[in-house]
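Read the single chain below, which is given as structure tokens and is the form predicted on its own.
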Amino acid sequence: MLNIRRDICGYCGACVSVCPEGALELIDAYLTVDHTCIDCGICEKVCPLGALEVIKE
């Protein structure tokens, strides 16, 4: 599970580019993230704030 920490991010949008199943979308400078993603982590690797955080369940 993807943990989005809004009140840390910038909204610039690396997250999105790098996501290799298009989970992350950025709307309006709104991140959301849907059910295709597969916690792989490389959206919390590039975040340069650490907005992002993969949650092992």
The other form holds:
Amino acid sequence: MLNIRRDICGYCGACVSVCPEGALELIDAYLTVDHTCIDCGICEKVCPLGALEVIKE
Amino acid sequence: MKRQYDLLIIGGGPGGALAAKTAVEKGLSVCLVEKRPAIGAPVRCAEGIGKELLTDFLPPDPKWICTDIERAELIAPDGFSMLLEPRMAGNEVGYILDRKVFDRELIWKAAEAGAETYVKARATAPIMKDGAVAGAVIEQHGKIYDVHADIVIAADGIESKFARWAGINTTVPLREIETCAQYLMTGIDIDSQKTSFFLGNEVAPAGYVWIFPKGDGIANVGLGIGGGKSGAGHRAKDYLDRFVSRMFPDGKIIELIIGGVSICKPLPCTVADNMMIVGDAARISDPITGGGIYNAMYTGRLAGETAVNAIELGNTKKASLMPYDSEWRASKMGKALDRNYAVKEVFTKLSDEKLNTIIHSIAKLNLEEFSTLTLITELIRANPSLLLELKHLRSFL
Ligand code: SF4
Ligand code: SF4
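Having seen the form predicted on its own, I'd like the form predicted in complex with its partner chain now, please.
And the full complex, kicking off with our chain again.
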């Protein structure tokens, strides 16, 4: 599961562009993730601020 | 908001604005939607642009020009600094813009020419008819509108989703994105007419640090690192904090700006039936500098012109929009993208030692002109062993 730290995210959209599944979307000033996320962790790496974390279930 | 337009533009950055202005001036009905509540904010840009590139579109105006840059400085990983004077700095010298004001000015010009503009209006899905785009579902202030259009232009930036929803894969490979962080700083000791670029794996692996002055003692201090180099504890912001505490320990940070810049190849095709993709959404930022303002304005204008022609012909199918794609690829910008991509592929893999050697050897030359071409030639001269890897580059020389 992808956890979005809204307190850290600066809504830049970098993660949206690298997500291979198109699971992320930047809606004005907040980021959303949908059910198509496969927990690949690519977005987690790219974030300039460290706002994303894949939580292993 | 009407239910039908000739042209619907998703995104109110420079690409969308130029498309809107161009098309509405030629008589098309144009609707532009921007999901943010304000045009131009938040800024996601280092705000530099080459002088002659800008004047291709509009005369320079002190309203949105912060500084006129006279010199550029390139700092090697070992600290050696090479100064580029105007005579040879060519493209690297230009203006530092105030994007908040600049972007508004562009939209204002489009609106003044007759384009309808809507803010806090977000495209949530394309309207598809027989497998082709026929408009978009727009949400604004809690209401949902089905807006039909003969042509839709996706100008929705790095976080573009519209083209993907319409079936085009726009994913940027992780190692081909620059992840960036920048502070707007005041109270720093800088030459306000000089831009500085720092190279090296210590300061910015597979990227660079920039200092772009915006006035006396004020500058955008930022950096980008390769996506493949980013991770917990070594993200763009970590590198920036380290650089800033070393260079400007007493400076004040008055804004944090972050963003991603694609340095991949452009999308294989930037048109589809009834749709064109412009600017960052088309993945056409410069792979070396990361610059994208000019490219967005250029493709925006070209897409606007193409829309006018296609609608006049009564055919907005892919083939009829194809001139947009082939023209920008064949343009000076398109060729520079090709060449700079090839150069980037080599540069981002260089060790600090090699970068030092190259910068030292370039500094010794009395260059008449400083351009990517001279850089490549020097690269080869300083590193004959790279010649093999660079074979595919020769066609650009
Ligand atoms: S990359 Fe990070 S800061 Fe940018 S939108 Fe994604 S989560 Fe937010
Ligand atoms: S973890 Fe992978 S699939 Fe999930 S949102 Fe991030 S990039 Fe997309």
